[in-house]
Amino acid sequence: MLNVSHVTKKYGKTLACRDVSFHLDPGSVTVLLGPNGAGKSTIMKSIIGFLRYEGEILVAGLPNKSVEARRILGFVPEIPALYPNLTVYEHMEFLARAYKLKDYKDRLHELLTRFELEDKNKKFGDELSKGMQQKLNLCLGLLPEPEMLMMDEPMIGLDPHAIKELKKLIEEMRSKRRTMLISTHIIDSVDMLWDRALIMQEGEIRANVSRDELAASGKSLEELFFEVTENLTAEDMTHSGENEA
């Protein structure tokens, strides 16, 4: 569904992504994670086809700036933007409008009431707490149900009940084989929910290791993570909780 080719980018002399490769595969849940600068956020927003970049991206196949790409991919960026001046339900009447979407008010209704935004239709979008922000960013990208949706940390800022639903729906998506990439340095939120994990840090592809191929290995991703990021092993995780306590 994705194939990232060699990609590098810089910011003047900052190199932010350096010959970054990686493929996924239909319907499988990708974790993408790194510490913060890892270069994370760089990759995703090449990806939307939101920075120029060297280096080959293609979706389904096609180039990911076509217009046939973006019509089967999807993004939840990870500060909200939103209109000041739309309601909660007018952002997703826009959305549906621009995107063409048909019969698509169930799917509206059901997502409003899934993150608990159902009640707060009529709110503006600079009345929104940053939670409720969050909520109708996550179904701003949820609503067209894309082939193909990248989320960049989906879940900061949720209370326990959107995070649930939240999950919930990326199981229903993995089984309509949609294809997910999640960005997220907060371990613990996706350590259930992936097929493959990609970790990042300074600009790099570190670690790309499947499901089986990390049970194989003996290690949880919490493990491998930190080998990967600070040189730590299991061994010198016990020792320094040992220590902390």
Second form
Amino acid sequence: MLNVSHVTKKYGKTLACRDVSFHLDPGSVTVLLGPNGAGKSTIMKSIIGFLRYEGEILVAGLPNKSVEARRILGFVPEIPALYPNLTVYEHMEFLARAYKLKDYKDRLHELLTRFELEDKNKKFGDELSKGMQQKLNLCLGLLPEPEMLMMDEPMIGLDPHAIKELKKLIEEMRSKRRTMLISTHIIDSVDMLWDRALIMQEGEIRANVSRDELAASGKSLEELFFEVTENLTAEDMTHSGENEA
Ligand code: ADP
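Could you give the coordinates for the form predicted in complex with ligand ADP, as opposed to the form predicted alone above?
To see the whole picture, the full complex is given below, headed by that same chain.
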């Protein structure tokens, strides 16, 4: 569904992604883990076509910046880009028209209800709290039901109800065979959701494992994460826990 080959991105002298390659199977959920500054947002922005980079990115075999690929790809950015003078409802309508969606009204109201925004649908973008902005940001990404959806740190700023709804929506989209790439630096927030995990650090992919491969190794995702990013073994982690106690 997605093929990322040898992608390198520099911002001036900062090497944000170095020779990044991976692919996503259709209908799979992949989590992209890594500490702050690992390059997760940069690779996602490269895939969606916001940045220039070296290397090749294909979406269903199509160049990612082509019109056809853009129809397949959806993106929920980490920082919501809302219009101060459009209401919640108008944001959703605006997006539906931009994507030329048909028969979207039921889904529009369902999403606003599930994220507890329906009774706030007349509020303007600049009247929303940070959490409400984040929820509207998610509703906008989810409304078109793209074949492939990328979400950059989607759990940040959400209340427990919204996190529960988002996890349910991810499961629902998985059952409809949508492909998803979800970045996070909080490992606990994505447990249960993933088929494949990528761990990035300093602009490189340091681990790429399926759920079955990880289970066969006997490690938890957290253990693998610290082994890869801090050279810690499971034993080190147990001992550090003992020292803290
Ligand atoms: P992550 O999403 O994993 O936190 P980013 O992709 O945002 O990481 O950042 C990767 C690296 O690129 C960091 O060193 C960051 O400081 C740098 N970076 C990100 N965006 C820019 C930018 N617009 N200009 C310069 N450097 C940037």
